[in-house]
Amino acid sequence: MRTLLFLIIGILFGITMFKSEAASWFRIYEMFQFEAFHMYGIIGTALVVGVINTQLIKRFNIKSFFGAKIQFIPKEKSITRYILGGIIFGLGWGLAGACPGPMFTLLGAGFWPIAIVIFGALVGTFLYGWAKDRLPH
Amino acid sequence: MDLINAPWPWYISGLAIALIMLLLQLSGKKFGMSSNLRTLCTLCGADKKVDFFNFDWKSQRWNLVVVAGAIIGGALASQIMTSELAVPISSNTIEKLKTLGFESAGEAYLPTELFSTESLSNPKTILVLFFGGLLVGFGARYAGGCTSGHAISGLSNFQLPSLLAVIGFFIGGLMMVHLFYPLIF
């Protein structure tokens, strides 16, 4: 049950992410142009409307399907991991021009070269989990 | 509106998103794509060589599944609900494109100078793909995050770590973009 729950919504956001364009390439490049609002519309609606839910769920308390209380659990404190990996995030995600979402979604519509994109995206998952300890954090 | 054949607008688009963050938080779950990439490693082995990999697994199933659906999403969006491919992009990015020697911009969907089997033969193609890939592996793990983890899931919990890593991301981006595109096309 619970499986074909997690099921039906990563389908809703494989579709999601097909049809906003959000997977293609030439948007993301467009978005680091600013030529158009496309990105910064879908990223901005998806905020306020994010927030509103959040804050209601924290506010009422409201509780999962399930019954159980619904966890934030607050990110560890830091400046350089998310600024230093965020930058090497945003330089893979304007040259491969999707992120790790979409590269599925890709994967699905057949674009066969996004697998090498997956591979590389494991590799470098890899590679961050062998140099962990000695990256700044 | 058509909303089986036509792209999405935007606003519908981050409807959308805001609602499978929404069906992810009544789970009990969190919204967070790039967690896939690690289970997948250890999937691999990647536990038996190193230690970060070393952890439940198990307890990230259920995100496995939401990968899972996003494949059959992408391949029921791309077959049945689309009638047309080319992505509108503005007029302004076309032309850069083209100087770039992207050809197919307006016209596809992805560039075919990138991923279309024949682009393969090119071995700058694969680098280009694998080393994109890497960084946003890298990035996405040293940062606890990508797009759907921090840009949405995390700001919209006013997460300070997730601002930084969305400054971040725009900071690489940019320099993908304006910097070294000229060098790499």
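The structure displayed is predicted, hence computed values, not measured ones. Residue numbers count along the first chain shown, from 1. Each form is matched to the other, and the largest set of C-alpha atoms that superpose within 1.5 Å is called the rigid core. What changes on going to the form predicted alone:
- Core-superposed comparison between these two forms: the CA of Arg59 stays below a 2 Å shift.
- Shown in the overlay between these two forms, fitted on the rigid core, is a CA shift at Phe6 smaller than 2 Å.
- Residue displacement note: Tyr128 has its CA displaced by at least 2 Å between these two forms (rigid core superposed).
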The other form holds:
Amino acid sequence: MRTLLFLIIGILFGITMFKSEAASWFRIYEMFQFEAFHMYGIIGTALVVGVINTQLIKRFNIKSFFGAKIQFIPKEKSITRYILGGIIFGLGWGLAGACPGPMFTLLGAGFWPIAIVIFGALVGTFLYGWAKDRLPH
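So that was the form predicted together with its partner chain. Now I'd like the form predicted alone, please.
Below you will find a single chain and nothing else.
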């Protein structure tokens, strides 16, 4: 049942991404060129909704759909890791024209060449998992 629920949520997310043009390479290009507010509005709205929901979950001890306690575990703060990670993520986003959410949305919409980007993302994730303990903290 959980798998079906996750699949339905994923499909709704993909439809929303596609219809809002958040998966559009042209919209992402406009954003990186500072030519349009469209993507900044979408990202800003997601950020505000995420912050508000996180605070509500913490304040009222809201549980997951399945009754499990939602835990927020603090991460180790390392400015070097965040800067390096942000640069790598941004370069990949700029080169591919998509970040992880829209990659799968584009594949679902029938843009088959994005499968190459998804393969690269999976290889990168595997390599990070392999090298994670060897990277500077």
